[in-house]
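As structure tokens, one chain now follows by itself in the form predicted on its own.
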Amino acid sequence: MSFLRWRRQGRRLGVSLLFVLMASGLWQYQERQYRDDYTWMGVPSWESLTPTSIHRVLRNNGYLAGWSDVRAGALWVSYQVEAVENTSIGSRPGFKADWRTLWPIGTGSYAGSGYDRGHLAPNYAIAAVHGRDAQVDTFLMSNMSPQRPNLNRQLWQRLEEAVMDHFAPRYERLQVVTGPIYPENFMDNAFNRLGFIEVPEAFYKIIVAPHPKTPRALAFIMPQNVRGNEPLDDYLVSIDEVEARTGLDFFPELSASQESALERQVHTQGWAVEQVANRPGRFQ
């Protein structure tokens, strides 16, 4: 009896790892197939290891988050677009908290504040490519930073339009990866939040058009107190400042050659910049 029942365990215990393992597999296989989906060349990582460059990646319909439970927001969204026909989008979900966050944000954490909810991962582009799923997942608060009003309104709006609406039609598909940028000293902006919510003193955008032997890419870092008017052009930067800003590494898997030739200059050549960088917005 012993016998018998000692080889029922076994089988249980293999048919239980066997599950285990299938369910571990196929994980992996979505998680790869996400991060293919919404990343090029890697997911971003910390240049080096500070309490405030650890964050963990959250995973959504149509992008993904790099979340900080220190600064109580995303320090990047990475996700992918390309040119579409039909401009035509759902209206507008309503805003959500995310369980996902070790802090409790909500919908009204910025009220009366003076700053917006401003979307990290765009709500057009998004629903434009990736459909009505990943529309509503933009309305989760961990997509949402502080933004003043005439960066989020205007000057910021112009930028996700022109990826959109100029820069994707150009190439075939196209890398965004966006997040704020904080005081270097994290003291010197311990004060400045809002609840649990840290807020940022500029923004950036990086774009690449991916190339297996010559990619480009544009990058812009946009403060806060900005008209809303200005140029986009005034903004542009190299990937390099980008990093030195965040601490972040973006592109890990760009060999040292092909990084030094991405991310090191300003390069216009392809983008035809100068055609949109004074373009008012949509709805301005």
Contents of the next structure:
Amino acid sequence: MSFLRWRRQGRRLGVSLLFVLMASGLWQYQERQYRDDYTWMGVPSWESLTPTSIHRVLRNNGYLAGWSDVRAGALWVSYQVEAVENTSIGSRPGFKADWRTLWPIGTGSYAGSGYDRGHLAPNYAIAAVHGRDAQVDTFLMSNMSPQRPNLNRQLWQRLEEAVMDHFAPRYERLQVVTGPIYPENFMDNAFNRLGFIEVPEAFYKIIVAPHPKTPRALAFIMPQNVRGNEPLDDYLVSIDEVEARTGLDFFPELSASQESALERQVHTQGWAVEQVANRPGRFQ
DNA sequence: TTTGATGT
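Write the structure block of the form predicted in complex with the DNA for the protein whose form predicted on its own appears above.
Now the full complex is given, and it begins with the chain already shown.
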């Protein structure tokens, strides 16, 4: 190989390398932007590298989802809401399969099962705050989790209504993380499936008012089997409790001292939970 | 109609 040719090839390689570096840098920058827009103090991560807590992040309009291929469901969704003036939203779009999950989960997969296609990232709040494209994305099957009707249509609906109508107006902005909870031992529930989808035993929702110095948080865990008219505050838990039951680490970028102040105990100051705890549902 | 879905 002549010296000239060798030099030309070297230059070509250099240009390609530079291109790859720039492209991956740009991708990482964009990914980072996305995550910062939809999360506070980092996306949830797994506390230990176990098959049931590993997930990959699906990016949607209005929310992020942490998809588990082992559970065939999202382990968390993350989104932000604020109070809105215009409370009307578009009509419910149809449910839609999500090819990114790789699992053949169709819109009919829940039919006749006794479980609702329960939204993790909610239709109303996402639509009202983030618009139509985001609303459409909440109807992806990757955002659904099997929920008993009494939970989905009543207790859970009341909680989501409280988030938008009661909690959001009290603060500038809220960060919400929500998802399923499974029994502690994988094999106890491994065959409790609806098609490919593992059926959770409960659901959590964490709500944070992300003040830089004194953030406040509420967390709830609600089981599948409820009547639906229970007081919401019966289900208050600490974030540590949610972490223990999910194996996830929420808000991983918090310092150790911030984390223990926010996550170890139930702090209800500032939320006036009692004012909404017994509000009736819309659909009973 | 404006916070959830199902099944006819």
